[in-house]
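Given next, in structure tokens, is a single chain: the form predicted alone.
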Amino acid sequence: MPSNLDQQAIDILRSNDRGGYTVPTARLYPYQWNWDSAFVALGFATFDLNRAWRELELLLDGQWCNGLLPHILFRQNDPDYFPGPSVWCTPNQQNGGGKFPSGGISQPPVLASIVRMLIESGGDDSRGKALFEPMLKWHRWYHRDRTPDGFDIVASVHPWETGRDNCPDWEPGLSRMAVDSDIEAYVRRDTVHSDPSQRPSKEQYDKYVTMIKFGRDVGWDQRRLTNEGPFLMADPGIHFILLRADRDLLALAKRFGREDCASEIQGWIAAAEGATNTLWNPELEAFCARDVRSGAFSCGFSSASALCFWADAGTDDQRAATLEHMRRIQAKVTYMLPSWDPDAAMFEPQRYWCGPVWPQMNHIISRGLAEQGEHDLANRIRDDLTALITKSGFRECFDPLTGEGCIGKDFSWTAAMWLAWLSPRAKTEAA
């Protein structure tokens, strides 16, 4: 029998379903989003595994013909979202873009690695291996349209692109960016539907906004805006979860009998290894994000830093470091891991990115941290997610402080991590 939180979280799911396709959760967020879909197929896998591979399918219909797979998509124009496709103006199929209306942008490319856990859980290979193409399009994508002209990293054009909107490590390149006096007048919906306190601010909106103008102005042209576009920076996030990803893709090669794209995925690799140290801040000894443009880094220690267990990337030195990090934020946090430093300039546990304990970001993390042995603070990122949820509820993220849960209610991919994760089952089964 189901504990009543995996009922709760079986409740949120079906809740939040709409016809094949999930949104993070009712009215703050009600289209489907690239990398939420992902971590919600792991999810629906533990009680309707055609569906977890159904929401899989629909995600990768929205894909462009460039290979981009875009961060939202636009299945109907639900004017209690900001900024809906008016706004974003995206290409239509017949002009390279997608089957249907969508952002502009990208997102975390963890699609790879959440088809392999499927699989080697017992998933269908046959249903896997017809996404293969389609994931091997997107990481083209990734490493041609979003890799700048004379560097040697992927970047990201947009906060939103990172998946960690507002987090502090965006601040070199915003602030050398000015707003376009050209963005048309708009009116938030976030701020409605949360608390303001927690949401990004109205300057760092008008900048988002501007630079979804510059896509617009130049017909969504990805190299263009990678290399003129008035944001670049290099993530974290973005890297570790690529280099894992393709690594999780090359696996997939072999397994399907695709030897043929191989030595491209290899290639990826390499080079990725190779830039790793691009985003180690010797001062701060952290991988930190920075403008490639500049060359400035960030100045704290965020979530995204851990993840080079996640990738298996960095040095012994560079590793060391990170856990030297993890265990002095852990002595100033109750709940472990805050998605930016406590003690970094511009901490704050409620807002959005600037402090709160995410839990797609704790199940990856606590997982590299495993996998390369570190299992203490693994299990206590683990055990940390579990208090909280229980406290708390299925809240789309939470303060490291107090436990207390912040944004969006009935979360998906807050029910998905208890489901595939934490619940008593879960870690039964895994055992």
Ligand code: GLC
Given for the second form:
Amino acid sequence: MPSNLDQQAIDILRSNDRGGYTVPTARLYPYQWNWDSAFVALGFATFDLNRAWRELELLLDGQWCNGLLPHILFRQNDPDYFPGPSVWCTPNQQNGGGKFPSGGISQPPVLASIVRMLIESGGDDSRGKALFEPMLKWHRWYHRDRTPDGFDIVASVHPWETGRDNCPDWEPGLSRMAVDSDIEAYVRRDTVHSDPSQRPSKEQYDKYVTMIKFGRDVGWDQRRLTNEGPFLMADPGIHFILLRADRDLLALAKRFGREDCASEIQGWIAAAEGATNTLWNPELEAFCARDVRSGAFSCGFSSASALCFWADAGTDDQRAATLEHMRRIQAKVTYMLPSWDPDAAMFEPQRYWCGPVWPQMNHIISRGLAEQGEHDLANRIRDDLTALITKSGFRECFDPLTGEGCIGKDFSWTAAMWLAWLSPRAKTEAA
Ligand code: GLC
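Could the form predicted in complex with ligand GLC be shown next, to go alongside the form predicted alone?
Entire complex below, previous chain first.
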């Protein structure tokens, strides 16, 4: 008999189901989002494995010919969302795009890691095997089209590509760019559906729209977007998630008899291990986002800085310094791990990625810490999320000081993290 919270989580996933794919939450996010769907599959797998695979199959259905897996798939137009398909204006399949309209950028590539988790926890090898080739194409795209000429690190062309939309991490890149005076007037919808004080500012939004306009102006030529676009930052989140996902893809290649790809994937892993130091900010002694062209570092410890454990990356000294930061932050907040450093400028406990705790981040950070033997912090990060959901429900993210829920309600990845990771039932099954 599922507990009350288990049942609520199942009901949220079912009510956000739009026929094989799940929206993150009704109204505010009315489409399929890339890394949301990957996490959501873990939740479905606890009560409907077939539906979990379907989520991932429908996600990969939106892949472009060049391998890009977009951050949003617009299967239908919803005028209640900005910026929708007519703003992105991405190419159709005949012109190198996907089967239906989508965003023209990607999102954190957690998919291969999640497919491996599903398979290793008893999922269906044949459903996973069918996803291998498109996942390989997507990783190839990341390494080929998001590694700027003259650099050896994968970078992001839009803060939304990192999944951590308005984190202060992006200040070095945003402050170097101007708003394009030709962007057309627009009406935001996010501030209608949620509290504007928790959402990005108007100036930030104008810059986000400027980046989209650039992509549109170059016909979404992905190499041009990377090499010539207005924004280019390397993100510890993308770097560590991709490195981990490459390791998981390699394990899947071996499992599925795809040794033919092993040396290519090993090459990506070696390159990423070599590039990890590029993100080490010696002044702060932490892995930080970095503007690729100017070399300027972001100036705070973000939740992505803590993903080095998930990627099994960094030296012993770098890991020790990362743990030190987490202990310092632990003494400042009630709930771990805030998305932005409470000691840094621009910390705001309820503004989106400027402070709130994010469920899916806690999951991969905690798993990474546990894998590397850091059980105290791993448990703290897991137990704090349990306490947050118990206190405030299945919200999009949470205030690390008060535990209040922020932005979206009845949120899919929060429900999924409960079912797959936090529920007493999940813990008994994992034991
Ligand atoms: C916000 C988040 C992003 C997420 C999306 C849908 O844009 O920043 O990470 O994928 O919402 O939940």
